[in-house]
Structure formats: structure tokens, C-alpha cells
Amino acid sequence: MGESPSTQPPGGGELAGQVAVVTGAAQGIGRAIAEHLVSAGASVAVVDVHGAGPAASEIEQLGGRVLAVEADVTSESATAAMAESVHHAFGRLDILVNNAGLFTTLDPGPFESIPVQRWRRVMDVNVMGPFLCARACVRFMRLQGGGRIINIASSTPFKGTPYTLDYVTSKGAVVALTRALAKELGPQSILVNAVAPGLTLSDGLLERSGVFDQKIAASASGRALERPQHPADIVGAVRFLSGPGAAFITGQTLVVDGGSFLH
């Protein structure tokens, strides 16, 4: 499952000595997050169902130690083996970023037209995935006396965005999961937070720009900062929640959407 990590020593930065797992990290938002955590000094496991190896090879050029793990986040055995391989490679596991999810492959439309099979698949990846990854990684965080879990949610549940009801519902569940898990794991010094991006020009979205052109334009015009959102706009929030400055923050959802949803 895992490939040997780079033997380069970890770089400096506020996350030096920390080990982070980023799911869905072969491209898009997850790739940007993995790169940013490496630049902050963390050793990073690049986890994805496809393409983890090539992405990890490119990311390790930034310095630090990088491990490629190909794993399906909807599989109980695969997520357990993923956490085992990360702990075996690095000797610890400090940060889990639950980024893997389904969105850009979903055609927008009325809720009545969503096939039951699609609904179940979205819930499996977007909700079951974070649950299984958290369960797999938390046991190692407990061994070292604490850790951080950062779930990538979405601003859509706060705005009631129509025509992708399965996706919006799944991300609302991620927010609820974040809050309840923060209460449960707080006594063990494991902090659980979420970052909720707006519509982001990720690789997957750009590949289907014809389908999402209207949404992209509407999203940009509806923000206080009237421009498109890019993966680089999200990474700072994840880095902050992973670092020492967020040591007394848990159960929160930080909306990063350029001021579209205000609360």
C-alpha cells in the first residue's frame, strides 16, 4: 500500500516534527494542502485512491519527507492499513486532513433526479470516509497524547445551495461530525475542526468548466472579494488549524469563501 518516504530531513517551520495525513491529495485542494504542510515543516502522507505516487514524488521536491499511500477512504480495512503504514514509516501521526470527497463529477439538477445509487456513493465518500479515516488515525494520536483532525466541509450547507442536494447534505453532515467528534475527543487533547471552502477552481472543476460556468460566475459575483476562489486560498486556514496558534480551538467550522457567507 505505502511507498517508502523520502529520506530527506523535515524542513523548518511551525509544523517541524509533525506528521500529517492528507486524503484526496493527488490533485486539487488536497494537493495544495499537502504542499503547504510540507512547506510548514511537516512530514506528509499523500493519500488517494489513484495517483498518490506521482503526486508524492513531485511534492517531495519541496523538501521534507513524503509518503505515498493509495487507499480507498470508504474501505474500513484500507483506512486502517493506511494509518498503520503512516505510523510505521514516520513513528507518529499528528494531523489528519479529511479532504477526499465527491463533487465535480456530480451533475447539478433537481433533487428528484438524483439516483439513489449516487446519493449513497456521495454519503459513502464524503461522510463515511472522514469517519473511517478518523477512527483509523485517532488510535495513534492517543498514543502520543493528542492530535488534530481537520475536515474539509463546504459553505453550501450554510447557504442552502440548491441542485446538488446529496453533496450539500453530505457536507452538512461533515460539520455535525466535526462538532460531535470535537466534544468526544477533547478530553484526549485531539482537536477537531472544519474548513468550509466556497466553489473552488480545483483541477476537477476546471476539467468540467462547461458544466459549472454559471456557478463559477455567480459565486465570484456574490462574494465580498469578487474573484474566483483557488486551492491556494484554502491552505492557510488548514495550516493555522494544524499549528500552535490554534491550540485552544476545537469544534469550529471556518468558512473560507471570500465573504459569500457571513456569520
Ligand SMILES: NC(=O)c1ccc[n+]([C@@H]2O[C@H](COP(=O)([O-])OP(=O)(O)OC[C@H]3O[C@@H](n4cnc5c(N)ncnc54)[C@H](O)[C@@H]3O)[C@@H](O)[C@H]2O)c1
The other form holds:
Amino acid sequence: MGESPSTQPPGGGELAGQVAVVTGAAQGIGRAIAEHLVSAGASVAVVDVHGAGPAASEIEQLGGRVLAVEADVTSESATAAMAESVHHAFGRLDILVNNAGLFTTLDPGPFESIPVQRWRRVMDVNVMGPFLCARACVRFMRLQGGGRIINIASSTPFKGTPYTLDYVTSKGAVVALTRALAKELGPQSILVNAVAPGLTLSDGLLERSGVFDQKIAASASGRALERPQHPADIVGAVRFLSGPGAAFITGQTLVVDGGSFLH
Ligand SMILES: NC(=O)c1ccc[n+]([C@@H]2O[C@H](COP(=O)([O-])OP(=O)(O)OC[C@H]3O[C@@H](n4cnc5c(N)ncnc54)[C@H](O)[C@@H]3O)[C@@H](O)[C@H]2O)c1
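Mind giving me the form predicted in complex with the ligand, seeing as the form predicted on its own was just shown?
All chains and molecules follow, beginning with the one already shown.
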């Protein structure tokens, strides 16, 4: 039996006084990240296209300051308004976690069967979303002399995972965006890193377990740590990259997949 992910709050309030935006935080990995950052002392904006309000109310029970923002990350005006409202509510904006993404709703299949419209939508949400959110939030990070951007990528571009070519390509782009943006924003003390999870039993994935059953079994047995991956396995990496211990780390992608892809 492998070791289970820790559900203990990180304690120490290492992010006390910091303000974090987590996109796609109504459920799944984003929700777990938002909860963990609140437990670490941050005030958190729960941003989602659906269900931000109810999720924020529940996360607030953990004791932190939480703001719900209903916004589609593909909308230039909505992302700009989102960052404004976070800054207005909390007076600063330190951390952006670009987590919103399309994956669990995508049916795997041969690349020729991917409709052009789906390809465009996946690129819009998974690549343009982080671009627009970064653009909206960086403005406020600059005002206070620095910040952190953490992009949720995926281990799939490193493994060349077949049968979701649009998704894998989009996450490869997220890694490239992370590197180039880190170089561009480094002089302004804005650090940009990515976390690349393996296949994770998020809410979205569990809702479609029939589609993903075989992949879930195969991915667990392909790991050095042979068990399924949970959202709680990812949150520590995001907290680390948000915190003081990562002050000289930028442009990197940390693969968190229980030792499946090694680099
Ligand atoms: N689950 C996995 O196996 C896995 C593995 C690696 C990476 N990831 C990545 O982690 C992230 C979260 O995945 P998850 O499994 O928790 O997904 P999920 O489907 O459970 O949740 C995704 C959340 O993003 C929100 N969202 C979708 N489109 C949005 C938009 N346009 N604007 C704002 N919010 C939007 C949804 O409403 C939902 O709350 C994604 O970027 C995904 O690609 C997931």
C-alpha cells in the first residue's frame, strides 16, 4: 500500500497576508488547491465559470477570507474584471494559479476524429485562459513589486500520451508559456512555474469514471508509487511554488505524478 496524501493543513500560515487567485476552483484539483492555500493563510479568490459561489462558501468554513468570482477564463473582459474585483476586495494580488482547464469532459479518440471546434475550444480554455488571466493579474503584481504564477500543466506532453491530441498539445503549450513568461517577468520579480500532474481522480474524472477506468488502472501501475493520484497529492507543490522556499525558482515545471515520468 502506498502512502496516502496528507489531509493535514500545512500550518505555520506561511502565506499569511498573501492573496491568491485560483481558476477552475469550484471543484477538483482547483478546489483542493484553493482549500490548501486558505489553510496556509492566504486569502483566496475562487474563480470558475460555474459554481464559484457555493464552493467559496464551503471553503470559507476553513477560516480564511474567500471571494467567489464567476468568470470564464476565455473572456478578456471577464478576466480583467476578475482581477479588478480581487484587488478591490483584498487590496493586493500575489499569486495566480491557472488551473481551469478542459480535460475530464473530453472523449479520448484518434486525432482525426477531433472536431476543429473542439480543438479551438481546448486551446482557448487551456492556453488562452492562462494568458488572459496572467495579463489581468500581472498588472497588480507589478504594483506591489512581484508575484507568483503557477500554471497547472500535465505530465502528458512529456510522455507523448496518445488519443487526446488537442489536450496534450495544449498542455505542452502551457509548459512553453511558463518558460517564456518566466524570462519576460523575471526582471519584475514575478516568478512563473508549472505543476504537471499525472492522471488524477478529480471530481470531473470521477464523474466519467466509465470513460477513464482503463487509464486510471494503467496509470497507477505505471508509477513508482503504485496508487491512484488524488487532488491532495498536487496541492503541496503549488503551495511550495507560492511560498518563500521557491523564491529563486522560475520557469520550471514540477511533475507530480508519483514517479511515472522521470526527468
Ligand atoms: N484530472 C487529471 O487527471 C488531470 C491531470 C493533469 C492535469 N490536469 C489539469 O488540472 C486542471 C483541473 O483538472 P480537474 O481534473 O480538476 O478538472 P475538473 O473537470 O474536475 O474541474 C475543472 C474546473 O474548471 C472549470 N472551468 C472549465 N472551463 C472553464 C472556463 N472557461 N473558465 C473558468 N473555469 C472553467 C470547471 O467549471 C471546473 O470547475 C486542468 O487544467 C486539467 O487539465 C488534470
